[in-house]
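The data below hold one chain only, encoded as structure tokens and taken in the form predicted on its own.
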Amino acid sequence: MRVTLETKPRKKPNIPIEAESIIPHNFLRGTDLSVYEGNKQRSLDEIFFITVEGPAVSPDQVEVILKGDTGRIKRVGEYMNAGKIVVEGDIGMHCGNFMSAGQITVRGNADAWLGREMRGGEIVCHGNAGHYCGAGYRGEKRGMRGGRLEVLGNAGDFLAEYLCGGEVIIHGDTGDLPGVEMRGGKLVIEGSCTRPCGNMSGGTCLVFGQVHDLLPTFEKRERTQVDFRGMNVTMDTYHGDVANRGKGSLLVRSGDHA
């Protein structure tokens, strides 16, 4: 089953839409769903032109495609446990919150909290991601716990905060404090970053670009060779964050930190 949701013109397009109902599982029961435009409950067909093609007997067989002005639509894919979602453009905050299985593809940019506290499945963002990508919400002590989150562009501050499991891959640069409070899992940053892995206690972070302001509470151990796009790259290995009695590993491309 393929469900295509194309946004209708709105008089107030800057009002966010809370759309946690948009997950493949819900469309097995039809399209009689609702979302919130600001504080007003709207039926799905008030916001979208809806097209349904083909049948499905399980959520694994459901693909949801979002088109149009989707940059203000929030919480798409929240608690998603099967199927596929494809966003043809940008997507709003909290996309993929708590998802445990399935696949989300964002062709444009994603706002803050992409993959927040994700448990499993896969998210691929072809553009840039905002702050707190793959992180826990404010006050939460556990962030992403499983699955795979990949951003082909850049990511903002506090990337993978409280990362506990799974894999986060950023092809571009990140902002300040990626991997802060990291407890497990794997974080790969192919570009540059600032002050990575503060207060880290576990897990592995690899930075192939330049590191600005490497924290002094990491102990340099040895150099190692890591495969990066088919090439052997020399990496400096750091242990820490010793300020937190941490046992994490921070690998930085040799000569690319200041």
Given for the second form:
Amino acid sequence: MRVTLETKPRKKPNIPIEAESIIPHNFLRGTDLSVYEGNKQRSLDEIFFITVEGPAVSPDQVEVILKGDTGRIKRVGEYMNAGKIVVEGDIGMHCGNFMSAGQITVRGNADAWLGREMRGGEIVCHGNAGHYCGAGYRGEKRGMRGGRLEVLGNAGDFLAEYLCGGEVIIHGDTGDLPGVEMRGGKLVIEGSCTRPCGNMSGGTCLVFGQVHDLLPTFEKRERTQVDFRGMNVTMDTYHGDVANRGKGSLLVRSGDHA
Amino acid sequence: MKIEDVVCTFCGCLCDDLVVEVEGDMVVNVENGCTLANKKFMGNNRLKTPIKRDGGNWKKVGLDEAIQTAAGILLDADRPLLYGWSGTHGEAQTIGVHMAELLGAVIDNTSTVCHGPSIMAIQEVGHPGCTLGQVKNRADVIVYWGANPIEAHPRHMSRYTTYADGFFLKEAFRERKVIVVDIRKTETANIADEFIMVEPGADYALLSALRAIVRGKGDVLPRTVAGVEKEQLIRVADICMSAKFGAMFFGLGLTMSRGKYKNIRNAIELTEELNRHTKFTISPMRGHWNVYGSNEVFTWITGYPFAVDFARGIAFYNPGETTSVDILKRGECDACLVVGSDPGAHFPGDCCRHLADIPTIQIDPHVNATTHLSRLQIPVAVTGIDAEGTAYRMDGVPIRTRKVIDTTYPSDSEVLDKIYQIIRKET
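Take the protein just shown as the form predicted on its own and give its structure as the form predicted in complex with the partner chain.
What follows is the whole complex; the chain from before opens it.
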């Protein structure tokens, strides 16, 4: 089944829409779903032109396509457990919150908290991701716990905060404090970043670009060789964060940190 | 007539020893107050009646008409924002939260641009704090980090720290050691026993380094950290560890610089580490006189201290998403009520432009920068001068403020309650 949701013009286009109902599983029962526009509850067809093609008997046979002005639509794919969502443009905050299986593809940019506390499945964002990509909710001790989150562009600040499991791959640069408080999992930054892995207690972070303002509480260990896109790259290995009795590993391309 | 033991309603110190001299409905003299207190009690420039924008001009309107207009604007909105609250008393803040729930609005206070990050850090790792009374009577080491009390909280040092004799410190000025950490040599730094000049935006690294030293891992550190010699850091860590009772106070230099709440978390974790060696506490230097109260009131009603979004009928909180600056920057809200604050003077330009684009209502005694962005302003009594109410000091102690003069202005509570009653009938 392919469900296409194309946004209708809105009188107040800046007001956010909360649309946690947009997950493949829900469309097995039809399109009688609701979303919130600000403080008003709306039916799905008040916000979108809806097209449904083909049948499906299980959620993994459902593909949801979002088109139009989707940059203010939040919580798409929240608790998603199967199927596929393709966002043709940008997507709002909290896309893929708590998802456990399935695939989300964002062709544009994703706003903050992409893949928040994700448990499984895969998210690929072709543009840039905002702050707190793959992180946890406020006060939550565990961020992303499983799955794979790949951003082809850049990511904002506090990337993979409280990362506990799974893999986060950023092809571009990141903002400040990526991997802060990380406890497990794997974080790969192909571009540059600032102050990675503050207060980390576990897990592995690899930075192939330049590291700015490396924190003083990382203990330098031996060099190691890592395979990066078929090349053998020499990495400096750091252990830390010592301030936090941490046992994490930070690997930085040799000679590329200031 | 002289009135004693008056509570000052300017900063979070809430000094309660002012002597105010009153003639008729005017305050003519203030004793014991700092310059800021004197200006607040003896200031004028009060707006006389509600004003409403009429094309390019202002027109005076009656209180009833102003209240009807305000309620109508809020009822028509799909995403109203209720902002401010730190400059008013707890009773008014309570009405504001109930109003937000009825409207499905976002309610936020000035923590969003001051100590919101402190609260976020406390939510992550707790708060080893104490009252100012404990500091005054016990603390022999004081740390001011990213704070300049001589200019922002002028009586903090004379009432609670450097110059205040306490039960266990009979000669406070000689017995207390003062450490100041800042990016520049401030007035407070001039009287410090140790001044650490940190590079701008490098507080996080410095705090991490101090934690490592206190843990006995100083050998990992390089020769300088954030522009500070390792020897000085070791000396400062020794002063802190050998204190009988240490108290750290931090300001916006830490909460609003690079790293924000992670700086505070690091400072709290340093404090926890110091508690393995001695007794050490940490407290924010709260600015607006009742900003702590707004956090208390919001929390006891909604479970969250600021940036509470009722759009879905239940409270949701996520700084960065439901905070006023972010909502205004994204142009989300379609109406705004400002109470007891002046976002026009504090918020970024984009936010102010959006406030001017949407119907903004201000409830405030004075003409200020936000007046120029508003469509309606309702003047009210000033809590602590011509209205009474409850406020919280920066250390969380509730204090009842007094009314020292009689005027005809309604209080914030009275105006808000009238708006609330109309909204309640319509929803």
